[in-house]
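Single chain ahead, written as C-alpha cells, the form predicted alone.
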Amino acid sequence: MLFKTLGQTDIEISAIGQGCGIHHSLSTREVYRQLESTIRAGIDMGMNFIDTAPVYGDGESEIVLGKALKGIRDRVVLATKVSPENLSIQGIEDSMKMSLCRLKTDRIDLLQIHWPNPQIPILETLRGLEKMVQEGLVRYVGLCNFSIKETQYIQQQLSPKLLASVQVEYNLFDRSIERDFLPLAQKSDISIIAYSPLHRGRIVANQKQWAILQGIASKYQKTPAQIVLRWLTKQQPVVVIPNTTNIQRVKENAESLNFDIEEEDIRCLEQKCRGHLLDVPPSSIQVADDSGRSVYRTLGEAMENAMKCVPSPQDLAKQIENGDFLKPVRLRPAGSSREKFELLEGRIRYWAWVIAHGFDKPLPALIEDYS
C-alpha cells in the first residue's frame, strides 16, 4: 500500500481510501450495514483512510463505522464532515457531539465542511472549527465543494498548517481541478481528496474512450478501474476515496497500487479519455433527473428555493457574478441531437447561472456519450 502525508501534518494516509457515502437511491439501512465487512476488509488490506459524513444514510454510515472500528480505531485515520446548516459555532459543536457518539470515538482526525453556507459568516465557522481543535476533539480541518477563491481565503484565515485537505471531484472525465486546485495543493502542501474517482461507475465518457482504456488495462492485466485509480494516485497530493459494498471491489481497489503505468500510456489516457468540455446555452438544456430526487424544474422554483438548498441558487448566482464558478455541469445529448442536452448533474449550479446570466449566455458543461 502507498501512503501519503495528509497536508502538512504528521499523519500518513493510504493513497486509496474508503468512501462511505452510498448512492442516494440505495441509501437504506440494510445497504449501509454491508459497509461493516467491507470497511474492515479494506483496513486489513492497508486502506487506513476512511471518509464519511452525517448526511450519509441520515447518520447510518457513521453508526456502521462505529461498529466496524470497534477495537481497531487507532489503526485508521477517520474523516467526517459538518453540514452547511450547522456551520455556526454552536452548530459545529452539536454536530461534532452527535458524530462522535455515532462513531463511538473521542476524536475526529479530519473534520471537513461539507458545503459552504453564505448565510453564516465564514469567520464564525472557522472559529468554531478551531475551537474543536483546541478542545482536542478534532486534529485537522478540511474543505469540500468550495471554490478556489473561497479556499484561498480560508487558507489565509486559519491557523498555519491547520487546513490539511480539500475534497473535490476528480476523475478521467472531470479534470476541472487541474486548472486551479491541483496547482494550489502542490504549492501549499494540501492534500486533494478525490471523490467519485471512477465517475460514479461510468469511468469514461463514451464507448470509444472505454475501448482505449480497456486496451491499456489489458496491457497491465488490470481492470479499467485499477488503471484510473493508479493514474490518479501517481499525482503526489491526490488520494482517492472510492466507495463500495463489494469485498472483491475493495480488493481490486487496494491492488491498484502494486504496479506502475508507463509514460506513453499516461499521455494516452490524459489526451484521449477526458470529458468533452463545451460552452452550452442554458436554453438548449432540459432539466432532467433519472435518480428519483426532487429537483427545481423552473426558474421560479429555483428562486423560491422551497427545498432550502444550501447554498441556494441565489447565493451561487452572486458567486458566479463575481467570476467564481465551482465546476462545469454534466450533460448528455437529448436523443440523437448534438444541439439539445439533458442536465444530469449540477442543477443548482445550472439555475444559479441562469439567475446570474440569463438563458442565453453559454455555461461550461462536460458532455457524456458525446463522441
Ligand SMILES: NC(=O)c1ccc[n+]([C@@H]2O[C@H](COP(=O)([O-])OP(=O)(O)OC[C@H]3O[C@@H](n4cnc5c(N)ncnc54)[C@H](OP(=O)(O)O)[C@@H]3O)[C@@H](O)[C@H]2O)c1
Contents of the next structure:
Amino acid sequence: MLFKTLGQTDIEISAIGQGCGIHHSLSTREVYRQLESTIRAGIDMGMNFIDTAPVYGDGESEIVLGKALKGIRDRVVLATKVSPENLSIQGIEDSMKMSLCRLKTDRIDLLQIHWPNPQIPILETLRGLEKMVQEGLVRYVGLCNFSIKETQYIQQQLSPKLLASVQVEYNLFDRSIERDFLPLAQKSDISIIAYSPLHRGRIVANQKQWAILQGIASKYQKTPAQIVLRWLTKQQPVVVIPNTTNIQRVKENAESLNFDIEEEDIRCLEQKCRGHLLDVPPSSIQVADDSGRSVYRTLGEAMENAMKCVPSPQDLAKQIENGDFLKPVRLRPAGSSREKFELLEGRIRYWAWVIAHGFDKPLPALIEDYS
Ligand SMILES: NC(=O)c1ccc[n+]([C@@H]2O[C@H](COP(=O)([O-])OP(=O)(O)OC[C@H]3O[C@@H](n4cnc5c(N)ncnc54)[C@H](OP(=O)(O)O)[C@@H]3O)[C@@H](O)[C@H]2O)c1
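Just the form predicted alone so far, so send over the form predicted together with the named molecule.
What follows is the whole complex; the chain from before opens it.
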C-alpha cells in the first residue's frame, strides 16, 4: 500500500481508502453485513483511511463502522462529516455526539463539512469546528463540495494545519478539479480526497472509451478500475475512496498501486477517456425523474424549495451570479438527438443557473453516452 500525509498533519493515510456511502432505500441487512466484512478485509490489506457520513444510510453506515472497528479503531484514520443543516455551533456539537455514539469511538480524525449552507454564517461554523478540536473530539477539519472561492476564504480563516483536506468528485469523466482545486491543494499542502473515483461504477462515459481503457488495462494485466485508481493516485495530493461491498473488488482496488503507467498511456487516457464538456442552454434540457430521486419540475417549484434542499436553488443562484459555479451538471442525449438532453445529475445546480441567468444562457455540462 502507498501512504500519503494527510494535509500538513503527521497522519499517514492509504492512497486507496474505503468510501462507506450507502443509499438507505437500497440497503438491506445483508448489504450492511457485507460492508462490515469488506471494511475489515480492506483494513487488513492496508486501506487505513475510511470515509463515512451521518447521512449515509441514515446513520447506518456509521453504525456498521462502529461494529467493524471494534478492537481495531487505532489502526484506522476515521473521517466523517456534518450535514449542512447542522452547521451552527450547537448543531455541530449535537451531530458530533451522535456520530461518536454510532461509531463507538471517542474521537474523529477528520471532520468534514458535507455541503455548504449559506443560511448559517461560515464563521460560526468554523468556530464550532474549532471548539470540537479544542475539546479533543476532532483532530482535523475538511471541506466537501465548496467552490474554490469559498475554499480559499475558509483557508484564510483557519490555522493552516487545521484544514487538512478537500473532498471533491474526481474521476476520468469529471476532471473539473484540475483547473483550480488541484493546483490550490498542491500549493497549500492540502489533501484531495477524490470521491466517486470510479464514476459511481460506470468508470467511463461510453463503449468507445471502455474499449480504449480495456486495451490499456490488458497491456499491464490489470483491470480498468485498477488503471483509473492508479492514474488518480499518481497525482501527489490525491487519495481515492472507492466504495464496494464486494470482497474481490476490495482486493482489486487495494492492489491497484503496485505498477506504473507509461506516459503515452496516460496521455491516451487523458485525451480519449475524458468527459465531453459542452455548454448547453437550459431550454434544451429535460428535467427527468428516472433516478429514484425527487426533482423540481418547474421554476416555481425550485423557487419554493418545498423539499428544503440545502443549499437551496436560490442560495446557489446568488453564488452563480458572483461567478462561482461548483461543477458541470451531467446530461445524456435525449434519444438519438444531439440537441436535446436529459438531466442526470445536478438538479439544484440546474435550477440555480436558471434563476441566475434564465433558460437561454448555456450552462456547463458533461455529456454521458456520447459516442
Ligand atoms: N462528499 C460527498 O459529497 C460524496 C459524494 C459521493 C460519494 N462520496 C464518498 O465517496 C465514496 C465513493 O463514491 P461513490 O460510491 O459515489 O462512487 P465510486 O466509488 O466511484 O463507485 C462505486 C461503485 O463502483 C463499483 N466498484 C467498486 N470497485 C470496483 C471495481 N474494482 N470494479 C468495478 N466496479 C467497482 C461498486 O459496485 P459494487 O459495490 O457492486 O462493487 C459501486 O457501485 C462514497 O462511498 C462516499 O464515501 C462523497
